[in-house]
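This document opens with one chain alone, in structure tokens, the form predicted on its own.
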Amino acid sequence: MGPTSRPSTSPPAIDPKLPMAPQVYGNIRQSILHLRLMPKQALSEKELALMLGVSRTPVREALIKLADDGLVDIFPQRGTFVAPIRVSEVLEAQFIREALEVSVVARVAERSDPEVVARLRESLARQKRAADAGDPEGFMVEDENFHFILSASVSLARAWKVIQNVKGQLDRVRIMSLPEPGHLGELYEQHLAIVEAIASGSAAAARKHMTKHLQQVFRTIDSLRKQRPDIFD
């Protein structure tokens, strides 16, 4: 995926011409992250296989991998369930993400490449349209793209892959918060401040604004735990 590629929030259809296992894994993972499969919900291999139009074997393999990701709990003799949102894991993912992305954005600002700034501004324009339209899923797509552009633009795409691997629990919290009134606009303004810091070549300002942006999740966790204590652990 290139620097301007845009990820999708909708689970892709299974393509029989492509390897089955990674598609099934990606489909179920997206359904968990975007709360189409809710925390603590029981999962049936048979039902998932029927829903996806595949055999039970790739579903079983996907669930085992998702358990390794911390997004599924498998209990012998009891069944398989979507993992609750574990605050300790959200905070750990936040720590890792902040450590990496704050360093990434400082490097981007030091280079202050006009082409990168232009791509980030294009992303901002799409974010603004999604925020104005009250489209949280569209905003999430562009939010992911925005952060990917930063890592890819300084040849640190693998850093973004590391972040992706650890932030499943974190993403569910982020996605739950998007429909809150004014939240999309607030995130847009934080992204705008990051881009302005990059455009001005100020690594210190970029680090400050990225830190503030990523630490938004602490406030979000407190609010969501009060609203939905049943899905947290």
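Rigid core (definition): largest C-alpha set, two forms, superposition within 1.5 Å. Positions refer to the first chain, counted from 1. Every value quoted in this text rests on a predicted model; they were computed, and no experiment measured them. What changes on going to the form predicted together with the DNA:
Superposition of the core reveals a Cα shift of less than 2 Å for Gln190 between the two forms. Superposition on the rigid core between the two forms places the CA atom of Arg207 less than 2 Å from its counterpart. Once both forms are overlaid on the rigid core, the distance between the two CA positions of Glu180 between the two forms is under 2 angstroms.
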Second form
2 protein chains.
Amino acid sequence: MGPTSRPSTSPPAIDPKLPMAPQVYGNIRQSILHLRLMPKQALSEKELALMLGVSRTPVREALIKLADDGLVDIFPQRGTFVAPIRVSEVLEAQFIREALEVSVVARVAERSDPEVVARLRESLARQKRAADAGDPEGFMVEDENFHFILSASVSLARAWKVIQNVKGQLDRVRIMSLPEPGHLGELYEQHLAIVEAIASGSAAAARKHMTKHLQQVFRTIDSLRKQRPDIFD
Amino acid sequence: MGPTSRPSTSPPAIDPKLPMAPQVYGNIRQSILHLRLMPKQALSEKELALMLGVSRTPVREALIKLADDGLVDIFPQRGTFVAPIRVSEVLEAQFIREALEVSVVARVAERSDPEVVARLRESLARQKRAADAGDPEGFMVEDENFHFILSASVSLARAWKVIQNVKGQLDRVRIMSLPEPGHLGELYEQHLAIVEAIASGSAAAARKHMTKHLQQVFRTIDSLRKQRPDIFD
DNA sequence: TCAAATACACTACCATGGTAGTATGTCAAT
DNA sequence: ATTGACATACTACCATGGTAGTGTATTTGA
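Switch from the form predicted on its own to the form predicted together with the DNA and print that structure.
Below is the whole assembly, all chains and molecules, this chain first.
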């Protein structure tokens, strides 16, 4: 691989000027979500600290937060392990996310702010480009941004934080299914329908389309359990 | 105060056999919610560690988690402070809680499990006793339990965790308003209506009554802002 | 050969010392 | 009287050593 080629998802380097703990958290989290750290794999504070070039304290703090997210299991005095993909927890994360995002998008549709709609349409354009180019990584980033715009536009920062946290349980299956042919286009169409509902000021339609969009993950889980039964509970 | 009198809410003692960090977290959290630690008050790792008889590490970990809950503000290299009651954050917490609990109770009503209804009625009986006795502390405990039963009965442990976390923002105002005359009875009646809806299997009615119940806090905020403007942002 | 006892390597947890960064109060210079 | 430099006293953050508890391999007993 030449210096110009971008690794599929390189773990971001650690900046010694910034607080270490959040960076370590983000780094490990991304590694788990992208399955560089495989489910059930043992993680050791000492080893991670060595790899990331920091001491054990920020690593420990990061692992505690990841345990809170349900992405790692900490067994006191025994060890810390990447959490297996537990279907029940994925479904519960979906339930929580759906409850929140549907409520959020309803509020967005009630306001139906043209400036917000414009920003959403810009995001849609970028999504279309990524989908047409067959760029799952790029699409993923813009997908995140799309959903962020919704929460932020109605000043629900905390809701976004909660969604982000529980979404970790969903992202591992979502990321694995992204490369499937036609999938990106499907997601784009669903986003489009949501924006149209918002633009028309119909909270009920926005709710409906968001619900359908988020329940897409059910199909993803089914197909994935057949292909990769090894990484489930 | 004699040895038989129970302090209104004594901070639970630290058990050296159990993991310290969660105990410290719970202890400080309760102190904040019950306003023994006042908004904007400075907290120092060292001082808290000394008071609780533990080292600074578990205190630090507890404070990090409390910062995540929005109950303390950590300013790196400057200090940690009990978060003021920010109305915008209280309202957002209400939004999140409402979205989740309404979805939960709808699911509970869809199932309408008689065994669950029976457990809810038992909780109602205990609430009534506490309300009639004018025991806000006892009512509060049973209130928590009531809402816990709802989430647990449909196997939504994570949802309960999320609700608990964001509810911290609401509890400070809720706890202050509990002693108001007639308030306990009101809450009891609202709980009762919710249980009736569940028993009749009407998800729509359950949603409606839960929404109304949770929006009670709006009135609480209004009256409290007039009485105690000092503790708001 | 097999079971119980032991030693070992490993863990997360807690305690504590060092460091860089920030606020405040003191004092000199203008 | 006001401003600037400097010393001091804090802070959160990170590094690291010690400890009790846990699995596993090894040895010891028959």
